[in-house]
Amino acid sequence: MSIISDTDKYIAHSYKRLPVAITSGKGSLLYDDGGSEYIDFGSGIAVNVFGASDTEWISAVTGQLGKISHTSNYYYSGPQSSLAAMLCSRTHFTNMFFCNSGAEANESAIKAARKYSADKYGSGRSKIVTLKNSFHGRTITTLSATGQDRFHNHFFPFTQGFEFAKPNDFADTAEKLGDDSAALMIELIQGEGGVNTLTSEYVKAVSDLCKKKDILLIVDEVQTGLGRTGRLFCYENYGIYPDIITTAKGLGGGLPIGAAMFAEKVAGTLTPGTHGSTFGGNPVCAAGALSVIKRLDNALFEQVNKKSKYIIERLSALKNVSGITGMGLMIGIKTVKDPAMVMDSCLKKGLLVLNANDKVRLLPALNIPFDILEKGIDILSEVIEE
């Protein structure tokens, strides 16, 4: 039987999945098991920042491979150790904690900030507000601070702690931001809620309130990380310093790694037996991350920005686009036309784009070549303006 038909008969049916069954590929383009050739703008939703069987990267996996492919946290392993030093030397961060996916980093930001200020201040103090439009996870934890009410179905009872504040509005956050508050969780720019971004001067007035009160400003950088806005992290745009940040999709370069990364007040939260993981920082999974975190430097950011604005330019020109936001290479683009629509004519003309919302949402990889780049954007028109 094909994939496809052995997909939809095995596999539970929880995604919409496009009529494309992806077999193999090489940087920013993919092929599929008709030997069809599609220009990648989503590169896996943001996942694979140096494209499709990246040399390096495969160098650093089956090298890893052929030491050690697993071993628990009640030991020591070599390339978890040294991806956390890189990390922490390319930030502010003191410590982390290493997990499998981005929902998971936001699970453990939840925690570490409720038991900081249990410990520091005892009970009654463990709200999380987020930001009404947000996307965090899918876990139980994560819907819950998911700021779309979409995702408040079917799953009952959430967890409780969560309140919701309109984003770019200061004065309805700083009512929510109250005594009982243990953090503040935002994006700086909400991905999955349609790519919408956080003005420089609500963050900044957020920012302070939060250290002048000692509520911890979490930031998750799952989508927004890794050299995605044109920065290592997009909080580096705004000039602020988190106490907590969160990563995952890019880090592995297409192996399943996350992490919460805590700055010096909040490093030595988590004790042995309140938070763990099994395959957290996985040997493979790391060595991998560190291939990525490695190539992740300026003269790379230059070209994300300087793809970022011809994208801004030549879709900005187009009359059935509306409106474009968000920064780098993680980019939203309001049309006359359905998504969806726009998606499934981008497919049947070679090109994969994503949607969030009521956006065309493209994050193709960071490296991805200018000829390959103008080529996609030449069909995106297209699709856009016909």
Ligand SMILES: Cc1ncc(COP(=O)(O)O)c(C=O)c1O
Contents of the next structure:
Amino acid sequence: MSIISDTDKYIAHSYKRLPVAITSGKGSLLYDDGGSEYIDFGSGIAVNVFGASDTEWISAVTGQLGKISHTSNYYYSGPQSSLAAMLCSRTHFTNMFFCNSGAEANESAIKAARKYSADKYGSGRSKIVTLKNSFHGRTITTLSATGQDRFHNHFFPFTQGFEFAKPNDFADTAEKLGDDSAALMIELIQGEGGVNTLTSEYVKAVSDLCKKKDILLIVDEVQTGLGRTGRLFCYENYGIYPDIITTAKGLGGGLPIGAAMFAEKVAGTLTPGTHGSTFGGNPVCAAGALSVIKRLDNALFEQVNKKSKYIIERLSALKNVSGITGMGLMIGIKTVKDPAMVMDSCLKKGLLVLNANDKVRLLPALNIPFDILEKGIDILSEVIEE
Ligand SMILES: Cc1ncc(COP(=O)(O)O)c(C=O)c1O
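Having seen the form predicted on its own, can you show the form predicted together with the ligand?
Shown next: the complete complex, the earlier chain at its head.
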């Protein structure tokens, strides 16, 4: 019996896993079942904002576990209300809906956008425009919203009413945002699509157009949010005020929680019975999230930007690197090597990195210590150059 053989035997083969079983960790160092150490440049895909086994987070979570681990959303819950109040106090959003994942957050945003439009304008105005090369989740509807053909297989019929515009092409997006449109949904940096950043001119222009036409602007911040790009949410880097944002991944700091956050004009849209989730805003996950948000301050964001600059400077000096994309500690590296091979070689040398389409992708913990970061970049540089 081993973790790997039992996994292969008893768990559906929907993931292409690397041959390693992580059993413990502290900060940005992880350990496998044989005791080998790894530097973690993935943080569970942008989830472990403060690394593994963070002391403050553990204390928040275990403190709540000792009080109540779950009640239903028939009742009020302190951790949930404190988390929502804190998120609203740090943004322009008025209220939110809690769920358990990024896909569910996007599903909630799509439902709210369609209802907002139907309540105000009646039927025939339900189309959601998203971008080519986007990724919005794995449910049937969020796959339908995902602008990559390779995801539109196997599960027919998909949800109707999505159309894909070219990123950074204002004319194309404007043409698709017709009188039949309820919303435009975008990732400011397409994470799974290859860490592709939208230009500020494009984002500003589509944001203005959406405001003018009362088409809701939904920003999917599932990967870009929670300090990842050097601000609490990435939209702040663009100086825009979306109508809805979605967040998950880093929100719980390692426990499953997501949210669709609504600006004032959408805040009254979800009425009793129109949406719900048994676990949404679970007290333990909300307590963990609260401990994460409290520590996302300007001093940390400064560190994120400093580490980002260091990574970019080191990697852009390599002869096998042809481009670096992203923002903050969400970085894509285009090399002459196959990203999957880079992942494999790094693993053998004790470094965990990710890939995203044609890029190697780095999403380290925001508080990764400089000496560990430096050691990891040494290994990555060696792999890329060898
Ligand atoms: C931008 C974006 N949206 C949505 C999702 C889906 O999130 P989840 O896997 O939590 O459902 C992801 C996951 O990678 C993502 O990167």
